[in-house]
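Here you get one chain, nothing else, as structure tokens; it is the form predicted on its own.
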Amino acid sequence: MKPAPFGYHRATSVEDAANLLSELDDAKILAGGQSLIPLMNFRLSTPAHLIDISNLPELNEIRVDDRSVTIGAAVTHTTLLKTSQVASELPLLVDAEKLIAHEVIRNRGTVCGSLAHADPAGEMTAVIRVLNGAVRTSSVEGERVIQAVDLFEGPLQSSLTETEIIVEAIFPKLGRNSASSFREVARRHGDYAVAGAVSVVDYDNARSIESARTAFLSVGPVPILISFDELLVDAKTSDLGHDEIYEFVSSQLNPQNDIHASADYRRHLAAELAWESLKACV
């Protein structure tokens, strides 16, 4: 199929970009393109006008600093994937990064642009939520912060005003005493997961637990984010007990049955990954 006709803008600079967004009607933000245009191409979305911000020098930008890793709206999943300092710094990105769709995908789709999309089954939408990280957003109203518990409404919603575009997303760092894991099950590679599970923890200096948290896909409405921190407080990786933690999980989820698996068993399947998950964090 073929999208609607639509007329086509390509920014000069984050400022125009905003300007545009503001004076034209109905327009949308084109950065990768590969969660929009397949909706276009299906009659799904009808945006009158695209705007294209894939060009824009400050936000093809990957800055790593004491606290954080930002990506500008223009990064590409290939690029961050492809970035050795990310790996050092903030290796739960690139593990995130390998289950992402395929690699013509990849090269072309944008880390922002999957938050921006609010997909509950996109491994970005988890990994942010589960790291309390946060977007930053341009419009002619002037520039906003807004924290991954805040952005995602529902399926495919956003807090994301219709004038606004994201600039960058900001990952935090974990500590030196800290782990994380990625763990989900999709049908091929590279398809949406049934279920996914991401999980941090982190530790004292005697490698006891301070704070254990999974974040999940494909669950619900918007990635979900369970903390552990009541059961595992102050005990060790070794005194993890899998059916506490699977009873602990399934207890909170509400996922629902649709054609790719019932509700019983994406529950079922979420808390085994996260218990997985978990353990991996040693």
The other form holds:
Amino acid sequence: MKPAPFGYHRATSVEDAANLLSELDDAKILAGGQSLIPLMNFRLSTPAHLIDISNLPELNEIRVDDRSVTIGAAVTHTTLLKTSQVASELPLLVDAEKLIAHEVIRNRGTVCGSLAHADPAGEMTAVIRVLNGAVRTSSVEGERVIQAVDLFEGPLQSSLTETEIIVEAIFPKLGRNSASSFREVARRHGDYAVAGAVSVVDYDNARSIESARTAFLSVGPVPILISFDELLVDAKTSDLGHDEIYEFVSSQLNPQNDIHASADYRRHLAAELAWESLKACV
Amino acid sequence: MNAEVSHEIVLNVNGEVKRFSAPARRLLSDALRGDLGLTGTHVGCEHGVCGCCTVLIDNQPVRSCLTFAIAAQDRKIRTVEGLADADGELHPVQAAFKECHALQCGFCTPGFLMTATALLEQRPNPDEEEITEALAGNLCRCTGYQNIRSAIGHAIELMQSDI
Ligand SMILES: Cc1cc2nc3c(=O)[nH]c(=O)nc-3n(C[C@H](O)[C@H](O)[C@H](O)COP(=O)(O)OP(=O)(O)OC[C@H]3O[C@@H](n4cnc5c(N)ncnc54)[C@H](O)[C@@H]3O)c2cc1C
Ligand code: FES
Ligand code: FES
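The form predicted on its own done, now the form predicted in complex with the partner chain:
Below: every chain and molecule of the assembly, starting with the one above.
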């Protein structure tokens, strides 16, 4: 099918995009279009106006400082993957990117677009959740920062207002005493995951686990975070038991049945992947 | 309903400047095929999955079904029609597909050719994994992937013996 008619506006600045978004009725931001255009082709989405931000140089920046990696809204998955500083400073971002679609899609799709799209099957939603990251937004009302925990409200539903643009996403770096790992199962390489788990484990100086947490994709309406602190605090690495983790995770997840997998299978996968990704961190 | 606004769209396709008028919702795939008569770019699923609409924009493979023509202005677009020489001599990737029987119905072929061309321009000596990774985003319903993979290997040989 073909998209319904719409008005096209190429934004000249973030401010221009924010003004257009508030002036025009039923307008949406167009970034890489790799999630929005499929929906429009099938007329599942029929916005009256699109505001294209993909050419704004001010949004095409990656900044790395002591604390975080900050990714502008026009930065594509491919640009992120090819930025060697990201690979050394926050390798988890690269691990996640390699699981996102195929290179052709990554060449256009943006990191911030996948956060705005709020698909609980999107790898970046789980990554920003497990890192306790945030997005900075802009609108005619001003700027604000939305923490990852508050960003996702339901499938394809973010807490952005209708006039708000994500300007950049902030991914906190992991300290030297932390490890991370991403595991997922997809039907075919590059497909959306049937289930996935991304874990972060923090150690103290004596190499005892201080804290451990896993964010899950594709098992709920939003990325779900489970903390293992009550199980793991002061545990020696060897105390990480498969059955304990498996039970702990599966008792807390409530995935739905759908055409891709049954709820039980997804729960099983998620619990196994949590175990595998935690194990890879120790 | 109001008549739909038409835009003057200028595209750079295979090194030539092309002008036409079309509404903003015109997909690049439909602009290439319908407005410019370049029917080598095929259209299958229109949601980014099959890969037969793959073209190069600024030398990167992208889905033309997930790109609006109006947003592809100021970019360099390359399609399968631009692969062979002006005198009709096949591009090494095309010659390799022909010699290795890497197509049957040919529906998927333009997408594979563009994807493979981009791969070999970026990495003239890809390893097995890089080849698999690059081709994984394109679907073929009849040839099977073994011959397509062999064709990439043969294209590398042809390109190296060309120099
Ligand atoms: C075949 C295929 C396979 C895919 N597989 C995966 C996968 O395995 N994992 C995965 O995570 N993704 C996958 N994707 C999606 C891809 O990663 C998208 O690029 C991404 O989800 C959205 O980014 P985009 O820039 O394309 O956003 P767009 O499609 O342009 O926009 C998506 C939505 O977000 C809004 N939006 C975009 N940017 C902003 C902003 N800065 N501020 C406010 N709102 C904004 C838009 O209005 C729209 O509602 C796949 C896509 C395809 C076509
Ligand atoms: S038609 Fe574009 S990917 Fe299938
Ligand atoms: S040759 Fe027929 S689909 Fe590939």
